[in-house]
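In the block that follows, a single chain appears as structure tokens, in the form predicted alone.
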Amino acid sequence: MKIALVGYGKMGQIIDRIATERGHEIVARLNQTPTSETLNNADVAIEFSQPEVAFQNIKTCLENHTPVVCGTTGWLSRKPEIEQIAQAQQSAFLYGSNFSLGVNLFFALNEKLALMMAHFDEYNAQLEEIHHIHKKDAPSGTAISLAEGLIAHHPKFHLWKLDETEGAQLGIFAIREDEVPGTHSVFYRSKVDEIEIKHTAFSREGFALGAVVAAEWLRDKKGIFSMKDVLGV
């Protein structure tokens, strides 16, 4: 394929490393919003830049008919513009919190786990995330996605909230730490015991592999896809 780097930060360059190393052909390396011209006829588009440029890149990108994979987080209450966007121009829209095969069996994972946790009153549910000194958003798109499944198959969670959990509301607590890759854990705590399930990366190779595996598998479909699709799971 040809692809488009959108953002062209750490992760973009690993990016371009291992999807040269699997035969495809880089044609953008795009540190700014990218145009007809920049995008150079590209069969899908990778985008990971930073929140605050991330919608203008992803409807650009849709515009001129290239579908996109997006790995940005930070940005998401513009998600369903992008959705309907990309419905429109007959092109396609992948994004994913996290494209680690690991962490996409981590989701699936949680929501069992959520389950079988929503017959037992006496058991508090609470999360945790942590990142490196760079990130900028927080909670992470990952723990947001935990939260989101969490919520989703146990009745006693309505919604999320950065820090502890109060009632309904499931907290995260957000660390910034060195150069952590990205640790997400979930807690289950009683008055006599605590169930615990994480998932540790250690590098940001599984990213950028399972975004180069994500936009294989976008290539020529049409909608509004995420890696349950690409993996189902």
Ligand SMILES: NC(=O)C1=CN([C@@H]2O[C@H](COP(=O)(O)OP(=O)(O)OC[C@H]3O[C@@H](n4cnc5c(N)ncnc54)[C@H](OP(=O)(O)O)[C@@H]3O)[C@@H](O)[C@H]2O)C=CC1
The other form holds:
Amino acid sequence: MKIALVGYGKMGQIIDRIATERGHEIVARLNQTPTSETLNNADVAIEFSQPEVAFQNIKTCLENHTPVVCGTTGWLSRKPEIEQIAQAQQSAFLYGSNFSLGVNLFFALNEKLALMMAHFDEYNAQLEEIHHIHKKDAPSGTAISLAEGLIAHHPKFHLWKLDETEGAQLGIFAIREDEVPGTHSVFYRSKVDEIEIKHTAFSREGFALGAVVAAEWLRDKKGIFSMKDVLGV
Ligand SMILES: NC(=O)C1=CN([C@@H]2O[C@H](COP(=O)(O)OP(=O)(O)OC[C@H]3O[C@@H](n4cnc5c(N)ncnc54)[C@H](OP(=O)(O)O)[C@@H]3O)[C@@H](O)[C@H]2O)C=CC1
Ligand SMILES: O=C(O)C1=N[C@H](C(=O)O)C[C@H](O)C1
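Form predicted alone done; form predicted together with the ligand now:
Every component of the complex follows; first up is the chain already shown.
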């Protein structure tokens, strides 16, 4: 199929290689907001840009009726608007904070554990994410998805507060270090023990492959989807 890459940085360039290896044609490699012309009749757009520009990129794709797989994080406050546009335009939109199979299994594992712990009050949870020094947003989209999943499956979870001041943010430690691709840990701590579950990305390959698989899945769809729909988990 024909793929438009909206955002051609670290992720876009790896997606280009993997999509080409899987027999797809890259019809656009864009580092600016697309237009109907620059989308070049793509079957699907894959958007990995930056937080401050993602909304306009996605909006343009949806209004052009180009199905769009979005991996850009840090813009989610405007996701409801995008979902309204997708519905109004009868387009296809799929957002993933993390497209790797490993992290989506990690999401499911933590949700199952939170569900089991919902019967007890012993454990609290704390999240930690480590990324490369170029990352603009914090905490990571993956960490936010993790936190949302824990709370949804364990409403009593008291996510530790970073500094115990009233109204402190969720217990998410965001660390920026060297060229770390993405490491996420969840610590479940009681008075007597601690359970740690960790996902470590060795490179960006897993994210890129997952995004291409999501684009292949989305091509003939209409509506709003996530990686749970692609993977059936
Ligand atoms: N969901 C997932 O699985 C993953 C998500 N991400 C997320 O993807 C995003 C991109 O990450 P990464 O590739 O490392 O970042 P990069 O900064 O390497 O790439 C972003 C690219 O977007 C380009 N860009 C700037 N403005 C626009 C615009 N208006 N329209 C289109 N493109 C534009 C930049 O061009 P220029 O340099 O010229 O400004 C740059 O090439 C981040 O939000 C990150 O959190 C990353 C990995 C996995
Ligand atoms: O910026 C990155 O690199 C990544 N960002 C995503 C996030 O914010 O969760 C996914 C992955 O961890 C890499």
